[in-house]
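To begin, one chain is listed below as structure tokens, in the form predicted on its own.
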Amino acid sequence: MLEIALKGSKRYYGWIAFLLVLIGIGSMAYLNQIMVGLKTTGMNRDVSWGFYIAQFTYLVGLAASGVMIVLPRYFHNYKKNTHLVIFGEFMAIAACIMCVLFIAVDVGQPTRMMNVILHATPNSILFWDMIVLCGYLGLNLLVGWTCLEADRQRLPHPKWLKPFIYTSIIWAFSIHTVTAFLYQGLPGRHYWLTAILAARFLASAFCAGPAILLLVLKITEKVTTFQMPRDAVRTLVKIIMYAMCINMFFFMLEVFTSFYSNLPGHMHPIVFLFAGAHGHSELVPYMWTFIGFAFLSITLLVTPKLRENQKLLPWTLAILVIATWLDKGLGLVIGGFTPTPFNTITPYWPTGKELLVSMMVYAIGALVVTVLFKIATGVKEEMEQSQSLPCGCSTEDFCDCAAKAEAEAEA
């Protein structure tokens, strides 16, 4: 099947070309920081994990989200999003592959990825999400790509694949649980040492995962002949309302333990993250604008007749997505490591060529979900001509619209 996405238009190889562009570019700034090394970034002593972190633990929930629509598929025979299975799966394999490359960039040697394999500890959480990433990232292969080659040949799924599908959506839920204990393992870090954080980290996942899917859907409606199924999207749009309403909903939660209790490590990080704190206030607009893109994304889905509007529904998911990376994507990290354990502020913000490297994986992303989506599409263009015959009729029932025409024809 590869070699459907060999085939396009003059705009499908300009955008590949523009990919490949910004990926050299990022290139460049990425043998820059091999060469010299980690000080080519904003991170130092006090603040060890960065805005690369930052962008792992928000496309790890992009990863798992596909869980969203293949678990109603599978566990409750919701057969009306069955088209858009496919595409949560290859959204899934892109994000997976941009979550190892961010590791591979954050750990300054690409070799080093190697110890986790070679001096393997299971001991550590570490350990474990290299497994659960890596696993995930083969299940969707696996299922993606078998099932849609059984579509293309016009055959039903295996049944031995049956096992595999029901193992990644179980597999979904761990890849961010595990993220999750990767921080709540840290004491000294207050901001991340909350028994919800593993619950938050999916509620946000399955809010802006599916946004993120849908949004990119609605650019492959534009460009090729797919159509999302109308009922299919509605029922994925609710799921991200009440997803998205539990996500604000556990975040006021740590908001009120850490102010009613009064307990000072808890309430510093949101305090600099919100207000700022020792002159330092860098983070202040990007978190209210959290909240006030979190809180008006809510209001445009929980409200019927601005969700059910198709023009407005876009808007809405981009807000939501904006909302949810400034909280996941920016805030999480930065605001984890500020204050310091010795109540001590530690400027950090990324630099230019962590900027340029960072939109090199996310190209890398972006091309592999070009390719991917290519293909399905390809795939399912192909069926639609097949199963319809000239005159409208289905290859699968018998047509003799040529013997009435040509009965008419002699009467």
Given for the second form:
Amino acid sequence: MLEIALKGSKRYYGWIAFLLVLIGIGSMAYLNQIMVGLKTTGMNRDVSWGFYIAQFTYLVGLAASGVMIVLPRYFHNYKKNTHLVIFGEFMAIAACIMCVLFIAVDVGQPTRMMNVILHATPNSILFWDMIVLCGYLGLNLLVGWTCLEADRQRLPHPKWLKPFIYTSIIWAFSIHTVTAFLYQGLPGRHYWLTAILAARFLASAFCAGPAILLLVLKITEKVTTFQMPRDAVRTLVKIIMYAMCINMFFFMLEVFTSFYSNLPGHMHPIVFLFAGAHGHSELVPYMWTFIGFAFLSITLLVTPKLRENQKLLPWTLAILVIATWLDKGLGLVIGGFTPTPFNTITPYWPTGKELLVSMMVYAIGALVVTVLFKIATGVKEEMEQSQSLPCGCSTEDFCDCAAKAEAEAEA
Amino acid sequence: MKNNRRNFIKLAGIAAAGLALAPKAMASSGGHSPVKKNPAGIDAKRWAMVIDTTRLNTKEDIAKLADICHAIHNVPHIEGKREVKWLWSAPYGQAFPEQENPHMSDEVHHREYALLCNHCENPPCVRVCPTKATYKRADGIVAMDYHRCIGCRYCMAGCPYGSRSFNWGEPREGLDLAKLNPEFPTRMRGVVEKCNFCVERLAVGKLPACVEASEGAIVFGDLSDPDSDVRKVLRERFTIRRKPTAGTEPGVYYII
Ligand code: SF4
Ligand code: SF4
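Having seen the form predicted on its own, could you now give me the structure of the form predicted in complex with the partner chain?
Then the entire complex follows, led off by the chain already shown.
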């Protein structure tokens, strides 16, 4: 099927060339980082993880997102999702690749990465994180590719695939749980040391992940003949709404526990993030943006009229993505390292080079998404599944636009 | 008593198994070179340190010890937030943030405290390391293999004491190459390092360098031996450890 990715319009090739340029620029910054060490970043002795690990954590959520399409399809036989499943799986592939890359650019000795396998250490959560991420990548490659091949040959999906599909659904929960365990089992980092962290990671993944997926699919609709079934989108947006509400509920649980118990260790990071401490308030505007945007997106999602408004939807989703990214991407990592073990505050801010390297990884991810989505939409087009109708509906929708227009004309 | 007997049986078992396996192991040596112990080396079941802060409590005095430590271990000197340090000094509030109170004795509050890796009994750094580059030795010392470390810095997130430093850049840039100690390796960039309780000195029968230079203000010995120097001071003096709530059981004690 790869040949589908090779045949494309000028615009398609232009976009790929643009991504390659971004990758090229970013790799310069990465080469520089390899040559002189991680001092090109803003990280330091006290805040020893930064932007890279934050992106990694956030993208694990994106990887887990597809399951919000796959699970209703297979566990509840929700047929409307049938033609979206492949996009969830392909998005997961790209997200897993980006996760691995963000770890790779973060380690000080990337050439020794294989030591994690050569000297496998099951007591380290990082070992398990590698296992679950690579496993999830493999599962999605297998399931996604096999299903699409079968579709293309107009064959039913092979039976032997079922166990893999069910495994991948459960597996999606594991990747985010294990990533949370990476943080929540460390005795000295109070912001992370909370049992709700894994649950919160899952909640935020299940709103932010599908939100990003929907946004990317909206763009896909613009540049291809593919059209998402209306009802499937509606259902997914509802899932996003519930997940975001749960996410913020968990956050409030966290705030209550910290402040009602009055335990300094638990209060300090939150105070630092939202009010600043010892004269450091760099993160305060961002964290309040998170709160503002989170509640704005919830308002837009829970109001049926606003939720159904397709013009508004991309904005709602974008606001939600920004909110969750600020919370989980930036706040989580920096908050965990602040205050330091010495109860002092060491500021951290990513450097330009750090951002360039991150841009490289994101561009690689975008490239993977582009190619995979090109293939998937190509096959859908060949099969005439989920295609857009002149009235804007999808072929999978129950479309009565023509009848309506006729009725109107008659009247 | 029971414990002793069980230990003895265990040891005897291990020894018997060892005897049975040893010739084979020696013959094939399966990738591990046989270790030949220096007969002068000193050994313990659990090395520990007691720092008398009534005697060692000024920046200058601790800096003297740190300089010696850093010189013999080729620890690079780097200014600012990306510094590398094995032994350093900090005020009370930084050393014991959970055990501060607003009306402490001025004298205790204004002391400087020598900080270093605690060589914890339950070290989180070892628990989290994905490559066993950080590992606990049989004598309780938490050691590092700088050639295996991938520089993921998980151990730095895991250590509740901020004992670990990462080589953000080329460490040799922070070293006076003319004054390198040729008996101890320098590190490469991109790996973590920390105090090693001077394992290389213990192996040849010398006490850790800071202990030797402290003129008695730091006591070092076997915690499992009730007659050792450390056990004696611990019996006689009031001591505290850093962050007891972290459950790591630090091996460094402070006489207050
Ligand atoms: S003090 Fe930190 S680095 Fe040293 S053994 Fe304990 S946890 Fe590990
Ligand atoms: S930085 Fe090195 S020593 Fe620390 S956890 Fe990673 S591999 Fe282990």
